[in-house]
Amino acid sequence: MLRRLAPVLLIIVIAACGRREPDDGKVHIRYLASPDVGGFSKVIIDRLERAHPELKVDMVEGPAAGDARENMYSTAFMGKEDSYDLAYVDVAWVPKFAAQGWLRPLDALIAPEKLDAFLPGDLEGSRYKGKLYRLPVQSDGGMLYYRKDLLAAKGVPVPRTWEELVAAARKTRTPSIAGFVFQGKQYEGLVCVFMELVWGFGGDLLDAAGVVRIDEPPAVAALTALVDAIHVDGIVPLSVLTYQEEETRNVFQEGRAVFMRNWPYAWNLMQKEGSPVRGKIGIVPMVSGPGGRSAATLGGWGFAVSAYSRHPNEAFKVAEFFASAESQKLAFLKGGILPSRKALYSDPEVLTAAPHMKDLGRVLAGARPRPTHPRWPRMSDALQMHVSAALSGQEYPADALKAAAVEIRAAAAR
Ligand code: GLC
């Protein structure tokens, strides 16, 4: 019996002792992130370790899908494990993580006037019930990329409405170039795309009074438009149902789509030497539908300190280093990662290197947050499932959103 239980007991003892760290005299700060596309995080870590020789940053490059990393963090924190000192958190996870008590409030660690340097939306998204839980290091907003050359060749103007987008895509697509591509896989990214259209068509998900409105006519019209784009207009290939950000970017970058919805990070990668679309792309705010105003889903990432870390002060130092103006400038210039610091939007070096910065500013001005709710991941799951079912033709848009609304109301009421 004892022999059978031995491996289990060993795991329990190891877990109880916490994480084993290499015996190199340094404090190891560990966090989970997405794959370091472009390699700029490693450059920042190198600089940090040179400036703070007493620290070692262990970045674990996890799955590309944010939902998967959210699950990994949640599992570790539910077990009160110290696997991660920092959590690199999406703006959408802050309410849940904070409400669960998994994060350490940061208010005592940073002077309030230092916070004035950050964009208000990113800061707002870092707070829960009045306390600050995250230092924002990246702002984000969805937008529409287009091929300037392909539109010009057909004399097609840059679309501002959904109707114009469909018409422009119809005129410019070819058998080998799709009209429009977006993140259509069942995951958080799909909800971001969908919400841009819901807002753009004049609808909402959860309004300021807490009323769930995702089954109302504007949202149904938005979903119908997306479904028709795939199944009726044929401007969107069915393969989008498997796309996250990188799959979408690859298709567009290879020259296989006229329009793409994506985040700002894609710009730099597509403008690199050797990229088939280099110099041929433009960006505009996402199109709107009848009765609505163009909107971007507010995204963004930042560092939070785990409530279970044995090195909270050192972890905060790392967060501060990543959130510094120097690191954010590097992340933007090397990786196209939008800064969360206001000053970088008028920084001369940034503006010279990135003339598209002013277009990005227009996109961010129209950015709207997803509902700030501790059960957002559950609401998002419901929406992902039913929107995805509608896109693949398994549910009618109105039924899909009715079903999603029932689940979202139940999550909101708990
Ligand atoms: C981007 C956004 C983030 C969003 C994610 C969805 O990384 O910054 O807020 O949740 O995309 O895939």
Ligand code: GLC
Given for the second form:
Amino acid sequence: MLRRLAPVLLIIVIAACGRREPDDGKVHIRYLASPDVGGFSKVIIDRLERAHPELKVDMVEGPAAGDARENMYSTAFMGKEDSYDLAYVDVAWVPKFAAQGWLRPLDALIAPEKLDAFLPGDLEGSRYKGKLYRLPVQSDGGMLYYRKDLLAAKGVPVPRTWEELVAAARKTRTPSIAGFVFQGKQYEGLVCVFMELVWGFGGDLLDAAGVVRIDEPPAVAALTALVDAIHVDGIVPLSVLTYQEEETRNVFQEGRAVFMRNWPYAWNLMQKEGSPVRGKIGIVPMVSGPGGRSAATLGGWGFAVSAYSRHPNEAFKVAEFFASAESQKLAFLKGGILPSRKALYSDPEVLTAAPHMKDLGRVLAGARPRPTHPRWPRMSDALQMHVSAALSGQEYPADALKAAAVEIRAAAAR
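Structure of the form predicted alone (previous: the form predicted in complex with the ligand):
Nothing else is written out below except the one chain.
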């Protein structure tokens, strides 16, 4: 255990103690990232350093777990250290980091017209209280996967609404093939699934004025639909209450489900040689309910400039290079990293390598971030607990969301 923790502890110690820059005449820009799978980050850094010989980029490869890296950034920033010039941040971290004063606003560093090239959801998730704090580099969003062969065999069209999804799942399921699977365990992934349905049914968690709306009829209808899918319609197995992303993917990839809600990463894994569903799957935006429109819960990553960096302008130059169309294309082709730039979803080279990117672009165009609130973790915990209780039959949907709303309002008022 100590051997496994040693690298993480060493990085935390380094972060807490600040850093000394080498006396090599270059400006060193340092950031913490996940392991560089595929090596694309090193290629981008090499290109950047050749284009800007005055810069040296020091990428610290941290643990794969995002929450561990979030804690490492927080440790450094709470000490007001200049350990990192850039922060590679998840969309859900932006409000917390910005509210603490750990990030520099970027609005004065980039022309507004340049931002038009990015997906709107990625930009929305990069702002806090109207200011831009992150330059989006990697996009992500939930979507509906389906078995093309199973729908065709029954003459069932691809569903666009929740009612159509339930009907299609009923017609195509069998004793060994579930109708629909999703991330139903009590964790952040369940909130992402639920918010897609809440938006799809015309509801919201917080409105633009910050008023809590999660206990109103559209959200109650969305949760009721999800509960009924398990306990009334029978299209969702009870075991879904233990599923995170990989459990969901494995069930679908093994051919044991007709429909699946998951993230884009699953596509490439399911198309590998030997996959039972290779060439048999399609993707569409998540279905909507009455009174709403399809929406995907936004994920994704981007670069923010530390408020404690001694080189903020140079740090932003590095962020811009990573966010460029050339760098994002390389990251996708070498590492499967989804771009945040709209044009790359119709780029001929990208579509040749991955024809499904055209459909994926439609999904991400409608992606929405979770509420940009500094106390989002507390709000999410409340929603996870009560939505999970409703799905397991311990609480009625209306009661569950009423209780969640009380806790969320208390968190928002602090």
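Numbering follows the first chain given and starts at 1. Heads up, when I say rigid core I mean the largest set of C-alphas that superpose within 1.5 Å between the two forms. Treat the numbers as computed from the prediction; the structure is a model and nothing was measured.
Of the two rigid parts that account for the rearrangement between these two forms, one contains residue 113 and the other contains residue 237. Relative to the larger rigid part, the smaller one turns by 30 degrees between these two forms, according to C-alpha superpositions. A C-alpha shift of 4.0 Å is found for residue 126 between these two forms, based on superposition of the rigid core.
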